[in-house]
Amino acid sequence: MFYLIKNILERKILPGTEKKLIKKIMPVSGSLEENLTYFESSFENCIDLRVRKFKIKSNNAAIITLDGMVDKETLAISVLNPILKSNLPENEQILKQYEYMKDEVLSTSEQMECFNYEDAMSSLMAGCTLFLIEGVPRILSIEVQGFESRPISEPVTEVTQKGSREGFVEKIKVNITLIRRRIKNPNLKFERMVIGSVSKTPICLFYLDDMVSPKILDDVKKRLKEVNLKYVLSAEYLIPYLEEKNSFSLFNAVWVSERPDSVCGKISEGRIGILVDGAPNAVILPYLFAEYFQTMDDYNQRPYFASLIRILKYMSFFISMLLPGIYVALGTFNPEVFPTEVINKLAASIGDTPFPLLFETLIILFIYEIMREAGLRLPRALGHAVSIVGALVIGETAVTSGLIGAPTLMVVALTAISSYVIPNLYEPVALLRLVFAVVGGVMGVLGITLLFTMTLIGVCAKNNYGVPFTTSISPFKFGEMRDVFIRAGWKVLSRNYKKVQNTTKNK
C-alpha cells in the first residue's frame, strides 16, 4: 500500500513544479580536432572505432568508421580513392571545395549531411562512414555498410510443402527488398522510425496506401511513438504496445511471420506491417482469430483438400484444449457415459495407480512440458536423447510400474500431437488445457461448460483497432465464410476482394 501511494505521488505533477528535461543538441564544430575529440571521447575504451586522417591539398580531413560495420572494399573504391585522387579547384574557399567533393568526386549514391553531433552519431552507429574536413561545420554521412549477415534461407517455424522457400533475415533492407519484389506497386509505402531510447533500433512500417485504413494507420503510429522501451532487440518487444490497451487475453491480435509471401498477402487486405532491424520476421496487424488456422499451403493446394485440412485444424484445436479436461471430468463424475468395456478398463487402470485421475493427468502434462522445453533448448545432437528417454520413461516404465494409467497416457499423447497442428496457438492452448483439466476434476462437465463459455465470450469480445477478433464468424457474414472453415477456389476468392477495415467503421 505504501509503495502504491508513493508511486501515485511521484507521478502527480504539481503546478509550478514540473521539470522538463531538454536535451541540448550540440552543433558540429568547424574545427576538425574538436570534432575528432568528441567522437574519440564518446567511444573511449572502444576497440572498434577507426579514425583515418589524411590531407586534401593543404587541408586536414578524416574519415570515421566502426570496424565490422562497413564494406572496406567499397569504402576504398567509392570514398577514399576518389577523394585522395581528386583535382580540387584552386583558390576556392574550403566550403566550396567540400561541396565539389560531395557533388562531383564521391561516387556513392546515398549521402546525408549532419549539422549536429546527434545525427552524426546515429549515422555512425548505423554503419555509415563519416567524412570530416577542417573548416567545414558539417559532417557528411556516407552509406557504405557491409557488416556480415545471414543469407536468405527457408523459414524454420512456417514450413510449407509448396510455394516460396524464402524467409526474412536480420537485415531490414533485405527484408524490404523481399517485400518489394513481390508487390511491384508504387502504392506500397515504407516509413522509417526509430524505437528504443538506448538501442536506437530502426523499424519500418509498410502498407498499401490505397488499401489501408488511415484511421488504423494513425493509431499504429501513435502507439509506436508511445513505446518507452530502452532496448528493442526483436519484433516481439512491440506486441504489448500494439495490442488493445487495458485488456487481458491469451490470444494475440498481432501476428509475427517469417514468410514474405504470407506478409504480402496480408497487407493486400489492408493490414499494416512492421519490420524491425535485427529481427528475421515481420509484425502484421490487425490479426483475426480465423487466420490462426490458415497457412500458405492452403492457397497452393486444391480447395477440397485445403478445406479438409482446415477442418482438421479446428478439430485439433478443440482436442488439444478440451480433451484432458473432458476426460478427467467424465472419468471422475460421469463414468457411465463410457461403454461397458471402456469403463472396465478405465476402472482397472485407476485402481492400479496410486494417484487420483486429476493428479495423474496433471503429472503427465507437466512431464510433457518439461520434455518439450528440454528438447527445444538442447543442441540438436542431444535432442534425440530426450525423445528416447521420454519414450522409455513415460511410454513404458511409468505404465508398467503402475504410476500412470495407459488411458491417461494416450489422452495426453493425443492432446500433445493435436497441439502441434496449430503451432501459433500453442502458448494459449498449453495454459488452457491445464486450467480445463483442473476445472474438470473439481467441477465436472458443468465447470468445463462454464469455463468454455467464458473463454468464448472473451474471444468474441476482443477487438484491436476496432476490428472484431472473430470476424467473419462473429459478427457473422456469410459472404466472408468462404475462407474460414472451408477454403473456396481462387475464382471465388478473387471476387469482391475484401479489406480488413470493411468489418468496422475505421475506413
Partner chain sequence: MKKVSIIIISFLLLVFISGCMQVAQVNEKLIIQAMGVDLSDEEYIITVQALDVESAGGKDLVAAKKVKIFKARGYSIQDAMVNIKSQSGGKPIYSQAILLIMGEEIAKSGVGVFIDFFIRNYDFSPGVNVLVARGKACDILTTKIDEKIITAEKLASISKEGMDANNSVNSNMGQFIGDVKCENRGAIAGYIMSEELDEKNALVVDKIAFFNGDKLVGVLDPEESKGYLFIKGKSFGISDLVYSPDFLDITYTASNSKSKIKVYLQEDKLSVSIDMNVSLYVSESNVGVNCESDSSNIESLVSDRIKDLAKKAIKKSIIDNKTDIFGFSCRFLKFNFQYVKENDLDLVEMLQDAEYNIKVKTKLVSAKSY
Given for the second form:
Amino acid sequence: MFYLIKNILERKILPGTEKKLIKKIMPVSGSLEENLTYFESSFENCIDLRVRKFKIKSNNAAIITLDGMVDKETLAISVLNPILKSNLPENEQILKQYEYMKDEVLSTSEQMECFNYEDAMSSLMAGCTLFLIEGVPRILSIEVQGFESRPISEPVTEVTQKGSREGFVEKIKVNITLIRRRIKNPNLKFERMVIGSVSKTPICLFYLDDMVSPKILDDVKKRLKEVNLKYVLSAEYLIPYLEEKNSFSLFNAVWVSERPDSVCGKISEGRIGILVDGAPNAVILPYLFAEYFQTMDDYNQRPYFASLIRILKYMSFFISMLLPGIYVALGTFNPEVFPTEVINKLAASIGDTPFPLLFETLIILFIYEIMREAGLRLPRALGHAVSIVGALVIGETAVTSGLIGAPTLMVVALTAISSYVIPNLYEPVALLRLVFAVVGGVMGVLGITLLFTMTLIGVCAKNNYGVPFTTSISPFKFGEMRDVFIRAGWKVLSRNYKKVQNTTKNK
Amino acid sequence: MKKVSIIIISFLLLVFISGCMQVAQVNEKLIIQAMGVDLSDEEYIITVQALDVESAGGKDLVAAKKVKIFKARGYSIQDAMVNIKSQSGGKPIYSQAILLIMGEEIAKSGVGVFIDFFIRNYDFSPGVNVLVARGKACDILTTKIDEKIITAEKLASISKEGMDANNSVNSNMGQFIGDVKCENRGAIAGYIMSEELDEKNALVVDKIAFFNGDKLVGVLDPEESKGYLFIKGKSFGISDLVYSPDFLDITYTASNSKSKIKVYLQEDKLSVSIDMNVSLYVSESNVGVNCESDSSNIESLVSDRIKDLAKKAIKKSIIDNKTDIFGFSCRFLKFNFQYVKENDLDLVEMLQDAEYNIKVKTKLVSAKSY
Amino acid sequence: MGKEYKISPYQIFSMFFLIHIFTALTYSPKLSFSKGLWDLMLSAIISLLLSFVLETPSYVLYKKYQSCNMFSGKLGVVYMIIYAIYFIWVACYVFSLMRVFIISVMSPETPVILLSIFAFMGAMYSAHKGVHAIARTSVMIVFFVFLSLIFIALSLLPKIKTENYLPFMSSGAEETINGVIYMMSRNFSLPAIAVILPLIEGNKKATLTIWNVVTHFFSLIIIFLTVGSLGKYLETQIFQIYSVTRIAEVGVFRRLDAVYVATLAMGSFITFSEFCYFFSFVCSNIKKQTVKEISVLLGAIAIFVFGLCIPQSKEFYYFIFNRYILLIYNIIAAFILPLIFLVKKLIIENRSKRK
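Given the form predicted on its own above, I would also like to look at the protein as it appears in the form predicted together with its partner chain.
Following is the full complex, with the preceding chain placed first.
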C-alpha cells in the first residue's frame, strides 16, 4: 500500500495540487485581533481551543492554549501570575516591554519565539501556550505541557527476568530522558525531524557521534526525508522507507524495541535510533539476523547459562520453522527414517484419521493460528475461555473423535511453544512453517532441503546500509562469535567494542 | 516483470500440488520386517512378515508388536512381490526390513539367481541380517510361540543371542554378498532351525551355514562353529564342556581371545600358523575340583579342546568342502598378490593340502568359586 | 545483478568445497568404467598434484595482472563463448546426474519433473541474488555438511574390516589411470577459479592450496571408509557412497542415508546455482544490456532443458558427458586459456618495455 502511494506521488503529481504543495509561510501580524482571528478560524468548530484575553497595563494581550494539553497550574503560577503582576516599564515601546516580559518576568524554563503562523501552530499542537501581545509581530511559545500520558511501565512484549523494568512511553521527551539517563555522554546526539504532511509527527534521530558511521547516518536522514506519508501514527510506518528499496524479505532489517536498555546497548555499537512521538518504542537500524536471538536477559545472567539459552533459541527457531515440514515429509515420503516402533504408531494414527498427514497438519496449524489471534483480541475476562475451548476442542475432542492424530497434534504443539521462545521471529516463522509443511507434503525431504537452501540464500543476500544481514555468521568473524551462538563473559565482551559498520562490506 | 513472475509462480504453485496426488500414506503401505525365500517346483515362494498397523494404535504395547504374514508364488522374486502387493493392497516398503531367511533348498541351488532383487532394490539396507533356515524359510517365519507368530525383531534378537552365545555369527547382507562375490572367501550365515521341546516350539541359531560361491555346501555343527569363532578371535562368551578322566567335566567360558593368523609359503606348500590367546573362567565344575591348584591342568585341557574344535572346523570347511571361510586365502593374497597372479595359483586347493599349526595359550582368569 | 562483491578466502573455499562434495559423494566406478573404488585413493593423490598444475596459470595471471579481464577484446569473445558453454555443460551434468540419482535410488512418489522445476527456479533465484548470497550461504551449509559427514564417518569406523583392503593396483595401473581421468574430468572448480579469481580478496595462494588439499583429503577419507565397510558388495552398487551410509548407525540414529541425501541435495543445488551464476557472470561482459539482464534466466532455462533432454538417450548421455571430453574441456578452460592470455599479456608487456 505504501509502495503504491509512494509510486503515485513519485511518478506524477496530480494537476491542480501543485499549489497546495507549495505552502505559503505567513508571518505573524502585529495586530492581536488579526492573530486571534487566524487561530480561531483555523480551529473553527474545535471545542478544545482556549483563548484568554487580558490586559497588561494598557496593552491588550492573550494566551492561546489547547484544552487538556497544558498544565493549568503551571500556566497560572509561572505565566499568567508573573505577567499580570509584573512591573512593566510604562514609557517603553511595546516591543521592549515584550522583551522585558520574555526575559525577566516569565519563570518558565523553555520558551521560543515564533515569527510565522506555521511555527506557532506546531508549538500550539505540541502542547505549548502561545502568548500574544498587541503591536508585537511575534508569538511567544511557552512550554507548559501537561497532557495526560501513560506512566513508565514494564514493556509488554520484551519481558526479562532480571534487568530494568522501564519501557518506552508515548511521550517522546520522556523517551529521550530514558535514553539520556543511561548514556551520560555529550556524544549522544538527538536530532529532531518532523514526518507526516498532515500529522506532523515529531521524530527524533539519536546516535553516538563517535561510534556512528557518517555514511549510514546520511543515508538514514535521506530516507527519512523521502517519507511522503500524510499520517505517521506509529514507528512501524517508517519501516518500509528505512529498508532497502524493492527488497521483499520476511525478516526485518530494522528493529523495533520497547526497552531503553536494549536500545542503548545497540547504539553503543554504532547504530542509529529513531523515536516517534506517540509510539512507545524505538526503531534501531541496521539490524542483524543474529540479534533476533539476543535479549537483555542474556547479559544479566551467567555466561554458561546465557550460552545454553542462546543455543536453545537457535534450536527452537529451527524446530518452529522446520518441524511440521519434516514431520510431513518423512511421514509421507520417507518413513524409513523412523524407528519401527514409531512408524507403527504413526501409521496407526494416520490410519485412524480420515485426512492425509499434510492436510491434518495444515488444519491444526490454522486452528492454532485462529486461537492465538482470538486470544490476543479477546478482553482479558474472556481470555481463559479461549484456553478451555482450545484444550477441549482440540486437545481432547478432536483426537478422541479420530479427526486429528495425536502425533500430529504433539508436533504442532511443540512447534507452537518453540515459536514463542523468539517472539520477534514469530511472523516470518509462522509463514515459513506453513510453506515448509506444504513443500514437505508435496515434494518430501528433497523439497524441504531445496526450500531451506533458498531461504538461506534469501537471508544471506540481504544487506542493510552496506552491512550484510547475516554478518558475524556469514561473513564469518571468529571474534564476533563471542556473542552469537554463545555469550562470552564480560571480560571478553568488553575487550573490543564492535561497530556494526566495520563488518566486512561487500562480502 | 515482477507481475509476470508472480503470475508464473502462482501457476506453478498449482502445478506443484500435483506432487501429492499419487502419494500413498504410510498406513496404506506394506511395512515389511522380514522376508523368507524358498524354492518349490522351480517357483519362488516368498513369505513376508509385515507390521500389522491396524492393531498398533493405542497404548497396548502387545498389540503394537503384531505382525501379518503374506505368502505368494512367482517365477521371480519381483513376480511374487507383485502377488503379495495385490494380496495385501499396500505398496511394499523394504526399508524397515531387518531379516532375510533363505530356505535350505534354494541356498543349495544357488543364491546368485535371486539375490539380485535385494541388491538392486536400494530400499533394502546392506545391514539386513541373513539367515539360512533348516527346511523352509516360511516355516520359520510362521512359527508360533505361545500362540503368537514370532516377530522379525524376536528372530533377529535370537540370531544375535546366538552370536553372543557364540555358536553362530551375525551376518548381514553386505558382508554376505561381498563374500559370495569374492573368489577366495566363502560366505557364511547363521543357520536357524525350529525344535520342539515339551510340545513347544523353540528356534535355535547355533550353527553356521557356509557357501562355496553362491551355493550352500555345508553346515558347521555347534562344536565346529565354536572352532570357527576361536580361529576368528570372536570367542567372547563361548561356553564349552571339557571332559577329563580326573575331573569328569568342567564348563569354561571364554572371556577374551585374540587370534594371530599367518599364512606363508614353505617349499611350495602353504603353511597356516594360528596363535590363539584365550582368557577363560570356569563357570561350572564338579564338586571337589580345586580350580586354583589345578589351574594349569585346566588350562592345558581347555587348550587341547580348543585345538580340537579348530581342527574340526578347518576339516569340515576347507578340507571336506573346499571352502575357505576363515579368510586364509585373502591374507596370503594381500601380501603375495603378484606371486599368486603370476603363478595362477588356486589358493583354496592349496589350503586343502596346507599344514596347519595351531597353538593355543589359555589363561584361567577367574575360578569364580573355590 | 548489481555490483560485483568481493569474496573472502573462506567463502570461496566453501563454494568450491560444495562443488567437490557433490562430485565426491557421487563417485561411481561403474560410471567411470572401473571395477573398484580402492584404487581411487591413488588417483586422488595424483589428482591433487595435477590440480596444482592446472590452477597455476590462473593464479600467476591474476597475481601479476590483478585488474585484467580475460573477456575483453576480440579474443575475449571467444573466451566468453567457451566458458559460457562450459558452465552450461557442467551444470547440465550436475542436474542430470542428480536426476539419475533421484530416479534410480530414491524412486520418489513425487514426479521428478516437479523437483526439477523447483530446483531450476531456486537456482535461478540464487543466481539472481548474486555471488555474495551464494558465498555466504555456502559457508553456513559447509558447516552443516562437515558436522553430518563427521557423524557418518564416526559411525562407520566400527564397521571397517581390514580384509576388505586389497593391495593398491591389484587389478593393474589401468584402474588408477581411469580414476585420475575420472576425477580430473569432474574437477569443475578449476575453470571456475580461472573466471572468479579476480573477485577473491585475501591470500589466494593459501586459499587454493588449502582447498585443494582438504577436498582431496576428504575424498581419501570417503574412499577409505566406503571400501573398508562394504568391500566387495560395492561392486554391485552404482552410488557406492550412498550404499555405505545406509549401514551407518550410532545408537538410536539409524538410516543416516537421509543425511547423505540432504547433503547431496544442498551440494547439488549450490553447485547448480553457482554455475548458473558463473554463466551470467561471463555473459555480463557482453555490452548489450538486455542480454546481461536476462542472462540468468537464459542460462537456467538452457540448463533445465538440456538437463532434461540429454538423459532421455543413454548413448547420447554417455557421449556428451564422456569423461575424456569433460577432461579435455576442463584442461582447456582451466589451463590452456588462462595460459594463452598470460603469454599474450607477457608479450605485450615485453614489447612495451622495449619501446
